[in-house]
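The chain below stands alone, shown as C-alpha cells; this is the form predicted alone.
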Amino acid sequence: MSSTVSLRPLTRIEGHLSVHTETEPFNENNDARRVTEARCEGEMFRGFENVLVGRDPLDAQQITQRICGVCPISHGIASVRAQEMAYGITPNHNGRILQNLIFAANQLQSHVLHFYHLAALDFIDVKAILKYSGNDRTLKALQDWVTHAVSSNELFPVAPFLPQWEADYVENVDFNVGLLAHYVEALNIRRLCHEMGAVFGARLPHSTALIPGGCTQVPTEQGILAYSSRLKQIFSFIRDVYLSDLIQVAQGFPQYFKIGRGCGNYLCYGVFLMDSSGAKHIRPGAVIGNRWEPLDASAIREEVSCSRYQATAPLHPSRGETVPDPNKHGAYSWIKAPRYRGQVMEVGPLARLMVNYHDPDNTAVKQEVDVFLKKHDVALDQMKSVLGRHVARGLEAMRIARLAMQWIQELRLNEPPAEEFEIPKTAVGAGLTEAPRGALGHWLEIENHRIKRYQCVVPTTWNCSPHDDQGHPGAVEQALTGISIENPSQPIEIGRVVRSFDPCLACSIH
C-alpha cells in the first residue's frame, strides 16, 4: 500500500524546504519503504529579481549579495560579471586576482560549513560524547551539555546536536568524539575564512569592495600577510582534518556510494578567471549521458508548469519573467525548473568534477581524481552518489586553497585594483560563475541607464527544481526515487540524500 513520507521542514540547510515522497513496501517482514516518487517544495517567495527593476545597475552586486548570507560573494561576482559584459570591460590583473581571492575565501567557508555543521550529524552519534573520559575543556563542556539534556529529557536546548533520530551511525566512539571536536574547530576555521575574505573584501559575509572591473581594495603588504597567515591555517585543516574525516565517514557508510545517484547529467559554468581572455581555472561544460560538450549558454530555459508563477513558454533567462501566482493549479513549489537542452541537470561540486574530468583538454583534474579513486578503491561511477558529492566537495576545497596560495603571490603592490568604466544607456550582460552549490547565472538588461530586467538562475534552482513541462522530476527528486527508508517515522535516508546536494532555498526562491 502506498503512503506518503515527508520531511517538513528539512533542517540543517539554508532556507525553507519540504520534501514529500510517495513510498511502497520494501519488505513484507518490516516497516521499510521504497520511494517511488518525490517532490521538493520551495516554500517562500522573495522577489529579488523584481526588486532590482528600475534601479541603478551598480546597486545590483550589493542587493543580490543579500539573496544569501552563506554564498553572497558568488552572487556579487555573478552580478559584476554581468555588468562587466554590459560595460565592455574586463578586470585588470589585480582586480581579477582580488576577486578570485575574496571568492576563494567564501567558497572554502561554505564547504567547511556544509560538511561539519550541516551534513556530518547525519552520520555521527552525538551521544558518544557521554563516553568521553579525556580532559579537553571544549569536549567536557559539550559532554556536560548533552548529559544534562539526556538526563532531564530537555533535548531542544542542545540543538542542532539533539534530538537525534535513532539510526545507524558511526560506531567508533573515538571517531565520533573526534569529529565533534572538529565540528567546534570548524567554527573557528569558518571565522578565519570570513576574516580572510574581508582583508580584500572590506567586510563579509556581504562585501562592499566588489565592483565591475575588479575591487576597491588596493593590495598592500599588510593585507597579503593577513590573508596568507589565515590561508595556511585553513589549508592545514582541509588537508589534515577535513579530508581525513570525509574518508572515515565514507569507510563507515560505503553503501552511500550506491545511493542517491540522481539524473546523471552535469552542468558547470566554470569559475575563477585565469587571465583577461575569460578562461577559467575550473572549466565550463556539460556532461549528458557520459558525453562531454562545451557549454552553450543559449541552451538554458526555465519552465514553470509546476512552479507558482504565471504560465509561460520555456524562456531563456535573458527574457525571463517572474510573475508570482500563489494559487496556480498543479503548482507545488516557488522554485522554477531550469533545463539545459531540455535535460534535467545536476550542478555543484560533483558536477564540476565530472565536467572537468571528462573535458578532453583538462588532464590535470582527471589525474588528480584518478589518484584519489585508485587509492581508496572507488570507481568513477560510484561518485554519482551521496558520498561522491561529499568527496567532490572536499577535493575541491583542497584545490581552491592551493590556487589561492598561488594567487596571493601574484598580486602587484601599488598598482590599481580595478578598471574604470561608464554605465551605457542601453546594454545587456550575463554573469556565469559557480557558487559553492553549483552553476550560478545572472542576466542583466539596461535601458536608460537603469535596470530593465534582471534574472537569476541559482544552483538549487537546478537541483531542487520541481517537475518540468514534460513531467520530468528535478535532480534531487530523481536522487530520492528508489531509495529505501528503514523507519518512515524517522526518515534519515531522505535527509542524507538531500543534504548531499547542500541545498540553499534562500537562493533558489530568491
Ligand code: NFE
Given for the second form:
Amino acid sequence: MSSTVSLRPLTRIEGHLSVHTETEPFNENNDARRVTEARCEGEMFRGFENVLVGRDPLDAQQITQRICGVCPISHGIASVRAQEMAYGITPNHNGRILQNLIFAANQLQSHVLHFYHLAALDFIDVKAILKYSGNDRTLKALQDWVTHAVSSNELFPVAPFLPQWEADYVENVDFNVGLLAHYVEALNIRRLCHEMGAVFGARLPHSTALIPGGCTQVPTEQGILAYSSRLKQIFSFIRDVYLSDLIQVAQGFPQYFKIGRGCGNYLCYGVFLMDSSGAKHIRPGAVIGNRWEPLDASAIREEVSCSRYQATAPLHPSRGETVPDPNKHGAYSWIKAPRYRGQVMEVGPLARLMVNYHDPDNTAVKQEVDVFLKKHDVALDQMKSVLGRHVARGLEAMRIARLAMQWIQELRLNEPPAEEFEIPKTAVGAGLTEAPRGALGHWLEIENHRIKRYQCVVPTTWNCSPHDDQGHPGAVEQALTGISIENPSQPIEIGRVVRSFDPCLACSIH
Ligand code: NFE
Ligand code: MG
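Switch from the form predicted alone to the form predicted together with the named molecule and print that structure.
What follows is the whole complex; the chain from before opens it.
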C-alpha cells in the first residue's frame, strides 16, 4: 500500500498551496521512499478576471496589481502592454525606460525575497545561532530570541525561524549564522528596492504611476539620484552577498543539483523593452526537449479538466472563460492548466535562462552562463534542478541590476514620460511579459469602451498546474515525482523542491 504525505500550506507567504504526494510504502525501518505521484492543489478561488468585466479599461492596471503584493508591477506591466496593443501605441523613450526601472526594482525585490525569506530557511540550521559567540547586535538579539523560545518551548514567537524540520543541515556554525545575518540584511535591501521603485512608481508595492504608453512621473535629477544611490547598494549586495551565499548553499547541498528536475520544457515571453520595435533584453522563446523555437503565442491553451471550473474545450486566453464550479467531479484544484502546443512547460528564471541560452541569436547569455558553469564545475543539464533554479534567479538578479544601471543614465530630462492615447470603442490586446516567477500574460477585449473579457495566465498557473485532459501532471507535480523522502513526518525534500519554483498562489488563481 502506498503512503500519502500532504503538506498544507506549503509556501512561507502567498499561501493556500497544498501538495499531496503518494510514496512507496514506508517499511518498519522507515527507509527513504520514492514519490510515485504528486498533486498540487490551489485551495482558494479569487475572481479578479470576473471583477474586471464591465469596467473602464484604465482601471485594469490598478486592479490587476492587487492580484499580488509580491509581483504587482508585473501585473501592471502586463496590463499596460495589453492596453497599448488595444490603443495602438507603444511607450515613448522615457515611458519605456521608466517602466523598465520600476519593473527592475520590483524584480530585484522579489528575487532577494525568494532566496532569503522564502527558501533559505530550508537550508539553514537555525539553532546554530545558539553557538554564536560574536558581538553583532542583531545576531545577539536573534540568539536571545531563539534561546528563550527553546528553553521555554514557546516556538511560535520565533516564526518563521522555528520550529523547523530536522534535516541534513550543514554542521558549521559560520555557514548557518552567516546566512541568518544576511537573512536580516536582505530585509533592508528589499526596503531599498521598494523605495527605488517608488521613486518613479510613486508608491510601492502597488504603483499608481504605471499607465499605457509610459509613466505619470517625469524624470528629474533628484529622482535619478534617489534611484541610483539605492541601486548601487542593491547591486553590491547581489554581487558580494547574494551570489556568494548561493554558491555556499550549492556547495553545502550538492545533491540538490540532481533533485527536482521537472518537465524539461521551458517557456519565456521575454521582458524589458529595448526600443519601440518590441525587442526585449530577455528574449522570448520556448525550449521543448532541448530544441529552441521562437515564441508562438497562438499555441497557448488553458484547460480545466482537473480544475474547479465549468468544463470547456482547451481555450486560447483571448477566448478564455472563468466560470467557477466548486463541486466539479474529478477536479482537485482552483488552478487552471495552461499548456503550450499541448506540452507542460516550466516558467521562471531557469526557463528564461534555458530559452536565452539556446536562442541562436543570443550568444551573450550563453557566454555568461558558460563562465559560471565552468567556474563552479556544473553541467548545463544539472541546472534542471532545485539548485539550478536558485542559481538562475541569482544570475538574473545580477543581470537586471546591471541593466538598471544603464537605463537610469538613459532618461531624458524635459521630455514627456508617456505617449498619448485614446480608448477605442472596440479593441483587443495581449500583454506578454515576465514576472519574477515566469511568463505572465494578460488578454483584454474592449467593447463599448468597457472591458468585455479579461484573462490572465500567470507564472504559478503554469508551474503549479494540475493534471491536464491527457493525464499529464503539471511542472511542479513532475518535479516531485521520483524524489526520495527520508522521513515522512519531516518531508523537507518536498519543501525544497516546491519552493525552488517560488510558487505564488495568490497569483496562480487570481
Ligand atoms: Ni504573486 Fe507572480 C506569479 C510572479 S505573477 S508573485 O506567479 O512573479 O505576475
Ligand atoms: Mg486566468
